[in-house]
Amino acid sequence: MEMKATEQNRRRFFDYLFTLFIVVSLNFALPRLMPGDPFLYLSGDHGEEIARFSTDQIDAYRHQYGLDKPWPAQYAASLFALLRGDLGYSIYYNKEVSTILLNRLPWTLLLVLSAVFFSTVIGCLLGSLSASFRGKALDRLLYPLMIAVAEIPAFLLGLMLLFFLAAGLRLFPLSGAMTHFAGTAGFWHTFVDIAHHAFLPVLTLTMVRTGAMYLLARNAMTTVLARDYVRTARAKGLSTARILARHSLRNAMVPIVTRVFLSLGGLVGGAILVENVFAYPGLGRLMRESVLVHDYPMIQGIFLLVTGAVLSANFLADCIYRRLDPRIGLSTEVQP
C-alpha cells in the first residue's frame, strides 16, 4: 500500500514537470506574439514612446538580448538559462529579474497570505454557524449573503472600498505599501504603516474568498453533524460549541485544508488586479508594467513564478489530501 502511494506521487510529481513545461514553453511564445518592440519603449515610462532610437542602436540591442536570433535559437537560450537559475535582464528596469522579483514578491505574499488565513478563519466559523442553524434565521441570512459577496469581482470591489472608505472618508490611503521614509520611525510604526496600507487590498482579497470558504464548510459540516456520532454526543448533553470544535470540525477538516493551498494559487491571480486597482508594489502591477513596455524577460519571470506557485500549491493540496485521508488515494486502485 505505501509503494503504491509513492509510486502515485512519483507519477503525479512528473505530470507536474510536465505541465511546468509546456508552460515554460507558452511563456516563451506568448510575450514574443504581443505587436510592438520592447525597444521602442525604453526611454519611455509607463508604455509612452518619448524617443526612438537610431536602427544601429535596435540592432545592437536586440543583439545584446539574443532578439536577433531565430525562435529555436532563443527558446534553447531561455531553457538552459533556466535550468542554470538564470531568469535573464530586464529590458526597461535595467536589472536582473530574480532581483527585481525577489524585492516586489514579498508585498504580493502578505496580501495573499493574509487572505487566505483571513478567509479561511472567518469562512470555516460562518460556515459551521450556518451548518448549525441551518434553515433557520442565521443561515437564511448568511447563506445569499455570502453567495452575494462571492460573485462580485476582486476589481470592482477593490474599487468600491477605494472610493467610500479611502477617498470618500479618507480612513485609509489611496495607494503604495507604506509612507515615505516611515521605516526610519521604528519598528512598531513601520509595522502600523504598512499594515494600514494593506488593509484595504487584503479585506478585498478576504471578502473575495471568504464566500467560497463559507459554502465549503458549510456543506462539509452539513454532512458531518448528520452522523451518528454527533447524534449521539447531542443525546449526551454536549453543548453545541463543543460539538462544532472537537467532534465536527476536525472531520471536516480535510476538504478545508485543501482548499486552503488551492485557494493559493486563486488568490495570486486575485491579487494581480487588486494590486493594479491600489497601485500597490507587487508582482502584479510589475506584470502590468512589464506588459506596457514589451519587457519579455520581465513576463517570462513573473508568469513562470505565479506559475510554480500555482503548481507547489496543487501538488502539496494533492499529497496532504491523501495523507489525511488514505482512502482518496486508493480509489483509483479499485476494480469493477
Second form
Amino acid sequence: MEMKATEQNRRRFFDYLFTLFIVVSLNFALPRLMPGDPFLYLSGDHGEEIARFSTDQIDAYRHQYGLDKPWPAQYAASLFALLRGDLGYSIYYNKEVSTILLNRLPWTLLLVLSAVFFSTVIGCLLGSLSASFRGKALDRLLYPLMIAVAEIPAFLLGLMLLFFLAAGLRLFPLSGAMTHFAGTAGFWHTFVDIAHHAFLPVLTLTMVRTGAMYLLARNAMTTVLARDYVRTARAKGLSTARILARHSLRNAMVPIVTRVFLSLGGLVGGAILVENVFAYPGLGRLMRESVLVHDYPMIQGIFLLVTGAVLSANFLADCIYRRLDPRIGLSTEVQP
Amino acid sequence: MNGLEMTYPATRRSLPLWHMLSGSGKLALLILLLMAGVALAAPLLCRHSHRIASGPALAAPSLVHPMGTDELGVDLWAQIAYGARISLLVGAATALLAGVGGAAVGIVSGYQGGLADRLTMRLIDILLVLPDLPVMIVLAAFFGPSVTTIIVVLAAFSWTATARIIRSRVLILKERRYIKAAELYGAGTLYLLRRHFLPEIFPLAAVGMIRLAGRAIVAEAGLSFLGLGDPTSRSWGLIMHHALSFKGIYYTDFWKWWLVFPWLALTLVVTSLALLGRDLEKLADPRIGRS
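And the form predicted in complex with its partner chain, for comparison with the form predicted on its own?
What follows is the entire complex, opening with the chain shown before.
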C-alpha cells in the first residue's frame, strides 16, 4: 500500500468530486421526479384571466424555461449555470437565490465557527485534565457527565435552555440575531447585542460537541501519556503543565484536528435545527421558511451550499490527517 | 467496536438480560416499556380524542386535561399518547430495516470480498460524508412528508454504520481456525452463517439497532419540528412545530405545557435508548466499559 501522498490526495479528491456530482445530480433530478407538470396548473400573469393554457402557450413556456430540450442538454445547462454561480431565482422572496444565501450565511457561520472553537478548546482542556488525572475524582466525575452530554440531541438541549434561561428567567432574548431598530449606539453596543443573541444557540451547539471532543481528547492523551518519551520527560522532573503542553498535546492533536473538520457535517445538521429553536436568521431558519412556502429553488440552493461546504471540510480533514501523520496509508480509513 | 477478541465467560451468557443491565440501564428499559405500553394502550388511556377539540383552547393542565390543550382545544395528553405510536414506529421500523439491511450488506461484503466489497465500501464512504439532515429535508420537501418516506430515507442513510461494524467483524471471524476447519469439513455458506457467524454478529447488530432507533426518533422529531412531518399524524415533533409557530408563545404561559410535555416525552425516550444502548454495548464488547 505504498503510495505517494499527492497520489492519495488526488484519489480522495476524485472521490469527493464524485460525491459532489451525485449531490448536484440529485438536485437536478428531484424536481423532475416529482409527480405533475409545472405548466399544467400555471396561473396567468397579473390581470389575465386564463383558466387553462392552450398547448401553444404551454409550449412557449416550455421553450422559455428550456424544458423542451432533451434532458442531457438541460443537465449541461444547469451545470453551466451552477459554475457561473447562478443558483436560480427564489419564487417566494423574489430575489436571486445566491443573494439571499449570502445575506444569511454569516449568521450560520458565526454560530458554527464559535461552537467549533469553544467545543474544541473546552473539550481538549477537560479531556487532557481527565487523562492526566485518570481514575482520580475529577476523571470519575467528568467521564460519565460528558458521556451523558454527548448523547443529548442538539435541538432538545436548545429547547431546554430556551425554557429555563430565556422564557423562564428572561436572561436572554427569545429570538433573532440582534435587536431591531437598535439604532447606531456604537460598535461596542452592537457587538454586545449580537453576542447576547448568539449566546444560547452557541452554548447549545458547543455543549453538544464538547462531549465528543472530550472523549476523543481523553483517549488521545491517554495513549500519548503512556509513551516512553513522556515518562522520560517526567523523569527529567518537568512539571505536569509543561509535559501536557509541550510533549503530549502536540502529538494528540492529529485525531483532534481531523475530528474538528469531520464533525462539521453533524454540526451543520444541529445548527439547522437549533437556529429554528431560537428563531436565529441563518440558513437553517431560511430552510424551514422555504420549506413552508414550497420555495424549491431556495431549498435546492441551501442544500447545495451546505453539502458543498461539508464535503470541502471533509476533504480538508483528509488532507490534514495525511500531512500531520505520514504513517497513514490509503488502506486506513479516517474514522468519522 | 473493532472487536479483536470477544470471549464471553460461560456464565455471562446464561444470565438473563435483566441482571446484566446496570441501574440506569434497568430504568431506561422500564421507561421504554412504559412508553410502548402507552403507545399500544393509547385508546384505553385517553378520555378525549387526539384529533377533535374537547375543551377550551389553550387550557392549562387540570384534572380534565392532565396536560392541557393546544390552540384548537385538542387534549395534549391524548396527542402525546398517540404520538408515542409514531415515534416508536419510526424508531423500530428504521432500526429493523437499516439494521437487518446493514448486517446483510456487511456479511456479504465481508465474506465475499472482491468487487462487491470494494463497491460497498465506496458507497459507504460517499454516504458517510453526506450530511444527512439536509438531504432528508430536501427529500421530504420534494416527495411530500409521510411516515413511510421518513422511515425509508432514514434507513437509507443509517445502514452504513452497522454494515461497517459487521463487515470488520466478519473479516476477523472468517480467518479464525474453527471457521477454516468447518470449511474444510465441507460446511456450506448457509451453515457457516447460521452456526458460526450469526451468533457472533447478533449482539453487535442488536446494539447497532438500538442506536439506530434513537437516531431515527430524533431525526423524525427534527423533521416534524421543521414542519416536514406527516401532517395527518401528530407526532411529538409536530406538536412542538405547531407550538413554536404560535406567535409570541413565550409571552404567554402556554409553552409551559404545549412545548414542555412533548419535549419531555421525546427526551425521555431518546435518553433511555442512549442509556440502554450504552449498557448493551458494554455487554457485547466488554472492553469498552473498562476505559
